[in-house]
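Shown next as structure tokens: one chain only, the form predicted on its own.
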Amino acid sequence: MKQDPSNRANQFVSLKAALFVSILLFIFAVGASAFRKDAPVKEVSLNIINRDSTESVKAFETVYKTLMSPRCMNCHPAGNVPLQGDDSHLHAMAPKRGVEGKGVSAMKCSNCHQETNTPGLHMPPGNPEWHLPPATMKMVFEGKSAHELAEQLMDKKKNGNKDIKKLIEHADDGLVLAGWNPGEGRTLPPVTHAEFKKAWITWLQTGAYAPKK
């Protein structure tokens, strides 16, 4: 039985018709992946924009002065007692750091340092967080170059564990605040809270180059 040409043409263009849908369905179904809501997207990173030594050294000046100031320094001694007022002398009450870092025994620094600071003349300066460093991370600021702060910051065993992101994160610490905020009596330091961040974020971003010796 033969079969009718017209039959045979119809067939034919129906087969193009699918072939020509399923081309469009697949090209459709491609470009509707792309825009997911769940589609992969490349994380943004602080990392290091652009190594220039001159400008890094250049910015930590500026983070140096400021982290050797008493409103910084003073938490962060070389022993286990804090400093205390603009000429850093040790802490009058003679508290200990403390393995948490927030004193020992009954003299915790929450007992003098409120949660905010205590109105008057050189009265306590106040913060939720008030405490030293821990003592299996001291941070040590007092007695250090400007190339040994620089690498102490930098090094993760440390600083806490810190990378570049947690670390320009960590300039807007509450504590690292208060220094701007240390109560009546008490100098401020050297430069403002957004300068000092800019520079800290400059020495990080430019490759966090330590001074030389």
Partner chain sequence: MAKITLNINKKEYPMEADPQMPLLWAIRDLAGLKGTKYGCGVAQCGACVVHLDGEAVRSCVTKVSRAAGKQVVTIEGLSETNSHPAQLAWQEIDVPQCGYCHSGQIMSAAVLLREKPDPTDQDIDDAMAGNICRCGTYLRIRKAIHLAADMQKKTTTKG
Contents of the next structure:
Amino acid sequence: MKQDPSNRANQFVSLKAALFVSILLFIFAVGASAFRKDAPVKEVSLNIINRDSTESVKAFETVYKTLMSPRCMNCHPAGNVPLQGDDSHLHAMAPKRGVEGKGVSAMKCSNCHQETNTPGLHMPPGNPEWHLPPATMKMVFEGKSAHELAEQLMDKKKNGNKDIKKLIEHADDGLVLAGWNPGEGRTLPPVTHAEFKKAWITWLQTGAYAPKK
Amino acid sequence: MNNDKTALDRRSFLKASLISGGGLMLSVSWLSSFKAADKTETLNLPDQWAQLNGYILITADNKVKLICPNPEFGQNVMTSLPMIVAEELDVDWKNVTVEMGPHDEVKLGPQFTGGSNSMKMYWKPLREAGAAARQMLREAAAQTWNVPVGEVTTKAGILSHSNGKSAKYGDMASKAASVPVPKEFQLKAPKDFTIVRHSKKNVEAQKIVSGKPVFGLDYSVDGMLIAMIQHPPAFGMKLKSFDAAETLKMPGIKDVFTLKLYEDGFEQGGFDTRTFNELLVVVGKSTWEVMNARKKLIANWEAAGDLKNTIGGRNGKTEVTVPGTIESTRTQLQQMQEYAAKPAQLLRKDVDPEAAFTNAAQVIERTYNGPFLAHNCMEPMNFFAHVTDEKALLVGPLQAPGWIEPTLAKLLNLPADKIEIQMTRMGGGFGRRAYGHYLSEAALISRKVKAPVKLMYTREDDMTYGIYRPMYTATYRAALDANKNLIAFHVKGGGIPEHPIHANRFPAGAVDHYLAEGWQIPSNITIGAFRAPRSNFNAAAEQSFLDEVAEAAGKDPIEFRLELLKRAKEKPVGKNNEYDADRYAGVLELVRDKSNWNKAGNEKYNRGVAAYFCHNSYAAHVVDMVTRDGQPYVERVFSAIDCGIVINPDAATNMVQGAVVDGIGNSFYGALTHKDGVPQQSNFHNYRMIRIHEAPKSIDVHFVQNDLDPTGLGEPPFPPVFGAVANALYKMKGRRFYNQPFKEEVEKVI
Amino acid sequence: MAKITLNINKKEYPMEADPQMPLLWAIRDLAGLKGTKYGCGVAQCGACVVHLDGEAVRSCVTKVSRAAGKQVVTIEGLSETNSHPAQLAWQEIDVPQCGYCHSGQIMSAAVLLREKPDPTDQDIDDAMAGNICRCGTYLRIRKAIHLAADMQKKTTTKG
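With the form predicted on its own already on screen, would you show the form predicted in complex with its partner chain?
Everything in the complex follows now, all chains and molecules, and the chain you saw is the first one.
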């Protein structure tokens, strides 16, 4: 299934090329509906101009380290309780996911998490849509290898039936952006949102290859 | 004996008076009735007790109002103390209302809540108060009906005679007020109790569940200002300079100023502990405005250096130097290791422990550590004060009004009778509110701004202020002979800034050769009572150690302890052993039976047992631990308690269950650590509190049934929880846990 | 400062308040209702829980501006005669020790009882884990919620 050119000598060149291509791709992808039937991951409609497993896997490194940073992973826990803090401990008071990912009865996310960050240290960060992935689509990050996470992100059965277009759009989702506005005292993800988004789109549009591990 | 005729001694007096609108008010006073409280615990009581007066008011319309003398912090004294009066008075509990008394120790006795003392102190005086009033009502009826007083009986507030006459207490109350105070009266036999030993519901429950303003923070008067103190960020620091320009521009802000709490040489009482002497105060109109404006303060801090405290006492003043060292948990642990290796103060020695250890077949030595703990009362420290040149009114939550009043009198230069202290219900206490610095602060602030003021600590102020349970360590050694008998026991304990050792407690008295030593390291980190601070550390360490020794001796941990207690009873070693070996063994046997210890059906549990004696009561727990979601979870607990007669069984059960939950929480999570003098925990996000999903599914509480005079329950059930948890963890993990909080150590191991 | 009118317990409270002010302080200091408690100020302890359009929000981190135009219910207004099943059950089981946390506990429990009329122990733990009780009355809270659920069922059947 997976192709792995593992041509290290080519990587630097192809990275540059990929950057250039991906910018073009992004513009193109917005309106384009073309897709290739021979995409390596089935079920996914791809707006791909230039598949490049090396570039794709390389881009995913950035995607992976971002998604596995506390600001992203904490709301994509392995269990049904979100994580908290830079050490990604279980959220104090163990709020439960609930069917919609918005908590349960007296412990709904929005009971504490406001529409915006509450000022001050140790205060609940806020967003109008604050929630976990719903019970039907948990989109677990915690504990996943890069390989597993990449496969899961591309699996329409697990990603909320998102095609490439939707996945690209998701980079600008309000809650994804909230990772870069985490409230006082919390570290930012390892790259800027622009860098993340670029890597995300590159990964997707060069074939969304999953790293070997 | 309880049912003997009781005579009032010469120094006693009763005062009866008519209340307006008709009725009897009886003030009673018995200096002799007071058992001096146990002076061996941390909460040492003042040398002088005031006289006790219990108030009983009976109105012509047959209502009975009983005054609760002691402040209420959740131990349910507002219900259980009046139950004692009502029992002997023989009234229908339904007709009783209860009011918290004002601070008036001449009329109401030593109004101190703490040290598990309320029941022990008030049992006899309150019984006598009720019985004397009943006697006077009978006398009044006998005169009215012209029958011998001996023929007048009472039942649930009704006076009757066999000739058919009957009257309600209310009908006779006014007349009773003119009856001479009886010289002799009868107390009920415990078997005849109809109120005591029968569960009565919390008299304030309805107020609590409907949100009535019963707590200190709820108290408010017109024109009241809010004050907050910005204290230094670290222990050992003080204010250098500040700029309040931005703060003063904020809406609602009235003033920003500094205030010195105690002038140099001020003679402090034993409970006048304060962490910071110079206060940077922000005063404004409302809580939020002050909170917000305080954040705009620019304050510069500097090392405070050594601090001289003048402590008053029976034998005059003593000067105590508090070192200015800026401490960190890491340096504290190092320092404790150094001190532990040095010679220490001898606290008790029986026979020849050195030789016994030298000649032992096996020596077991283990060291235990416990961190500072913050009380974290749900209601943070606060107090209302309105001080003028003539008088002072103070209202709020505190445990010991009698200890702060002399301090306020000196600070405010007012006679004690011009200082009125009203005690509200407390949102928790646990020993923290025995230290009245926050009243002194509130009073000085009110005097300065010439207005009624509510001083309020935020949660962060409260948690980082100090007055913690001390940081403790102890090294235990046990010597076994070739037959695995325990022949010698040695404990050497230390702490910052006090050591935890109770030298005359079990197993002292049960081992041939015994040695107890203590050492302490002075510190600027302030400490105080914390639900039996020394006992709760000891019960973790000693009870865990005894478990390990029992295992080395090849014995069941309960049987091992029972054998030692048998020895302590039959052939006690040494003098001054504080505990009653029979009662101690009694709780172990009861918990053994109730928990089906060593019986089939408990295989899924990792079982830990511990028992402890402190504050005059005995407690034992069996803790049943399981692994849940990869974590240790105490699913079930069995508790056995001997506190003599249980006044209000359901409320007592509640308190024991709460102590168990508190013990699990503090042993797993509790810790207040420092870095460069700065407390590393400041609110519940990083000071972990036990929550409902971590509480056991069941806590079965059993009381030893006896007719002994009651002793308290606030402290005693708490300490042995720590040891039982440690012992269950051992069963679960196959290794011992020596360092609190256990959760942290468990995580290091995993 | 802004003019805000809060509807608390079906009563209008016009007030001058900083829109950033937490609802907790508007309720306690401006409306003068003291049943809602301050415990931590950082949404950790649950002592300040009130209902905002029926949800158990923590008033210490909820800006007063969020509450404008909505229905705020505090412990004082949970029932007309302090007869909400949770209030009755709390007394029947004699839950409180110090009592400080219990208005928040009851306000949380009331939402649980509405959304899960027959809660299991697990449901109770899931719903109530946000409310700290320093005295450790958790076992009685569970028991009282079960009793309240029974009471609620009876009332519903009758009514």
